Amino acid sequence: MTRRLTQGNEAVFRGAIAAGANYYAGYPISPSTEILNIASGWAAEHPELRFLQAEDEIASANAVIGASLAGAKAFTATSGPGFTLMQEAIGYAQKVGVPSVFVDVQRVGPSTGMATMPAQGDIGQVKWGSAGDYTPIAFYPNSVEEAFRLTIDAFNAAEESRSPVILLSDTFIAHLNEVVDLDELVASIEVVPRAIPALGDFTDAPRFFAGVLMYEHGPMAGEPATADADEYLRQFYAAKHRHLEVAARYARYEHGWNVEADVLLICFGIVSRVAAPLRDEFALFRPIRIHPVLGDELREVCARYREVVVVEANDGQYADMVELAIHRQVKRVPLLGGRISLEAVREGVDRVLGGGPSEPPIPETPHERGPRATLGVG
């Protein structure tokens, strides 16, 4: 056993190496440089890690998705700006089926934003961000431990769902150091092997990967089926519900502090770290599986509660979703800019239990140099 102090960002790519990885793609941006860098090193001395660092995020992308028809388990990681650029190719291999892990380091956006400071701001992103309908997997760890294993189950998702899978993180679990032992939690993992055929296989159930509809069986198979509406219907409801099924397997969330409390927490991430402090007071709901939204586990769980308030570093991105899986209303505590820290978390909590608005007291514009604001980090 092997006990040692380990940040986030590694935790991260050991999980990919426990998973089985053998293809990484990336472009270096804040805060998930420290994958690409060790990633670098990996396969300096293991060369069944083949690396590359590409031009861009859309190079790495599309290289990951290359990597992963040619049979390599791949993977990639990035942050807000660079995620959005793979959105188009994230969105190809939702429609082709094609397993690979996109580890998105959140920082406050959009665009550049604030490249060094924490946020939660691409929980939308995730779902929406590409064209068309889809169905994503997502996972949010809070811990070094946790970002071990949920990147494995990231790439084990992936090769059960066929499809890509997101890990999401964020500056402050990404840079987090904790003790742990991950060599002795390698022991006790299942890792799911590549099950479909690497495209220069040759099969006799053939895959297609043109760039339109393509009938995928029956006696017009390879052809373009870009007027037909009952073929999309097949495919899209096919992937939909394979998509849903392998989620079930992994509805991971928390349900604890004060259950008995009259007030239910819902934090993910940092943000469930940062208002620990407030165990005493509330009960909490910490969603695990971001994507598809735990809509049963929260309807059951909210029920009991008088207030739900829904406390994440972006301007209500999963209330939204919460809202729409209990048919409730719940109340806000955004926070924004890169503050998370308990004090924002305290007065924003009282804030709206108390009936104000859900936006913070939003400071005058200062008339002299002074200062920066403190960002608070606990």
Given for the second form:
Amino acid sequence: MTRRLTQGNEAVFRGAIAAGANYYAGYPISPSTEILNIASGWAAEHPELRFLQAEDEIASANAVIGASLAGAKAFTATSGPGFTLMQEAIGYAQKVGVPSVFVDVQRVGPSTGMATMPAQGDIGQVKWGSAGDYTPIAFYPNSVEEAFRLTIDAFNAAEESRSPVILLSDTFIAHLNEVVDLDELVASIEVVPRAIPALGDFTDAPRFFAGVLMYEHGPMAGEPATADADEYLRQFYAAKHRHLEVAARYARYEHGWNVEADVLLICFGIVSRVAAPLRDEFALFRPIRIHPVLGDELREVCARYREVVVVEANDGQYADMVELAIHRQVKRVPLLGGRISLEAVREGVDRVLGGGPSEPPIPETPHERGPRATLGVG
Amino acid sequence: MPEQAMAEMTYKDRLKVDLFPTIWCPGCGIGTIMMQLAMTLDELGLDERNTIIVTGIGCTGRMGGYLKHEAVYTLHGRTLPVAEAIKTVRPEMNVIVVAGDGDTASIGGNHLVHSIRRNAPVTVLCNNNEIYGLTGGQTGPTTPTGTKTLSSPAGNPNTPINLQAIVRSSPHALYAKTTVYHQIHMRNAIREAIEWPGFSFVDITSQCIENNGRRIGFDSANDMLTFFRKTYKRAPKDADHLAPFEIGIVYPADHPSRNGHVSAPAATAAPDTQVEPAGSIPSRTDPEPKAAPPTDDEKARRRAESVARAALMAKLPADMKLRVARREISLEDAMREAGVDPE
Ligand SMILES: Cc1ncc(C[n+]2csc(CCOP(=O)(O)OP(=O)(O)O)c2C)c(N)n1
Ligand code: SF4
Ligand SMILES: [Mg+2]
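Given the form predicted on its own above, what does the protein look like in the form predicted in complex with its partner chain?
Below: every chain and molecule of the assembly, starting with the one above.
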């Protein structure tokens, strides 16, 4: 037993190793950088982990794809701007069916935004960031231990669904230090083996991994299917059904706090921790599998409450998805600009429950200089 | 049948001939490159168990679908990160990238620079048709100054990118320039590149007759080939730099000994590419044309040898495999050092 103070980012890395990861590619960006640093140190001592500090996130994402096709369990970690650069590759991995894990440690955007401040602004990007239709699976922990467990789930679900699975995190979860015993957890986990034969180890005929639509079976196998809607339907729904089936096995959420209360707070990641002191007053629904949205679970739980308030560190991205799922209006508390505090949650929840707008009062521009922000690490 | 003619035929085993004719326009240069690649793979005894093809987007990228190899048809411009990672995970594989000029040097330009910096042990065959073929004929990074294209109707105002300078920014990378007309030279270049332990790049001038050639005044693909024949000349022996319109293979100064994946047997290896002493030796251009092509028996022997070699390499720890692939250590020494039993 080794109970040890462990950082969220470190737990993600250790989870990846526990799940059998043996390839990491990345490019430094706060607040994910520790994962890259730890990976490089680990690789120096454990050569079975191959490590690449890539020239950019486009390269990281494509290297993860190459490594996975070559037989490795591969992953990368980044933050919003890097995640944006990875989107084309994520779409490719969705199309081709490349098991892989992408960690997105969210910070305030858009663009370079507020590099060291926490946010949850990539909920939509995970779902819709790449071109076309696809069915991503994504998890979001709210503790160091859960970061470890969900990273393993992400690797397992990636193999089962043969798709890029996203692990969301945020500045706070990434840098949270909690005492955990990861060694003890390792003993109880199950690791799913590789889903597809590595390049060169094909069973029937050599394969062609293509981002363009190709006939995979039948008399046209090997020819482009780039003008055939029937073939598109066959391949699209095969992937969608596979992903939904796997996602159903990971329908993780938490329904708790004061379940007898008449107002339900929906929050996830760090916000669910920050709001926890309100436990006597409200019930909590915390989606852990963020995508696909937990439709049945949300409908069932939300029906039991007079009001549903979605508190999230973005301008209503998950709230939109909840409304679509439960066919009912929710109240929204956006925590923007990195201001994720109990006071901000309290103030916002009181405001919207009192009939006020979800938009917070906008402070005036100050007339005098205040303290300068530190440079931070971008 | 004479031995030589028989030997020439077996390269078709590398191709999915059942999918022919290809989608390329009649007279396109890509087919010639594919044929020379297939012949080289065949000659070297490389097959679908030990050689992975990675292609980019563009007319050129379609080649992965016609080679009887495991192939990854990547996103536009992303061949190199994919290829480099494949090689890192499976150093016992040969990884060959085939991509167009736009894919390699424009959208993929940053990856090119950095794979070269890292001396990624992969081979790039760049189908340099000086145009964006697939999208209908827009200016590309290697389009000559003044050429009229769909996107530069008044003539390309810019200087084309200098691929030789980029590749040779690394002291470890091999650069070869050849054309679709000079087929034997092309095959030599491809072979030398595949056998090169570090990054290697074959810049192949070729013709896009439909979306470039005709618009700039050529009547046929044959006209373009004649132009290549007349304008491109072999670089002088021992040149360490290729002038414009010179073809040749430029080896880096630190040309290491050839204890490679498939060691070229003495009978076919060119005299000036044999084992070199360690240390700094001058750069040189390409070897003389080869002697007679290997017989089928010889190819079968090489194939068995390369398969056996890959199987032995697979037993090594990951980091050692990569050192063997980079020829920093011989396979035999690596097995000994790692304490791996060859049986
Ligand atoms: C991200 C992206 N941008 C643009 C395209 C469209 N596109 C397809 S091929 C191509 C250019 C191909 O030129 P080149 O690489 O020289 O290949 P060629 O067709 O000449 O063989 C472009 C711009 C694309 N597929 N993806
Ligand atoms: S458009 Fe040009 S490059 Fe493409 S197949 Fe036709 S001739 Fe070849
Ligand atoms: Mg081109």
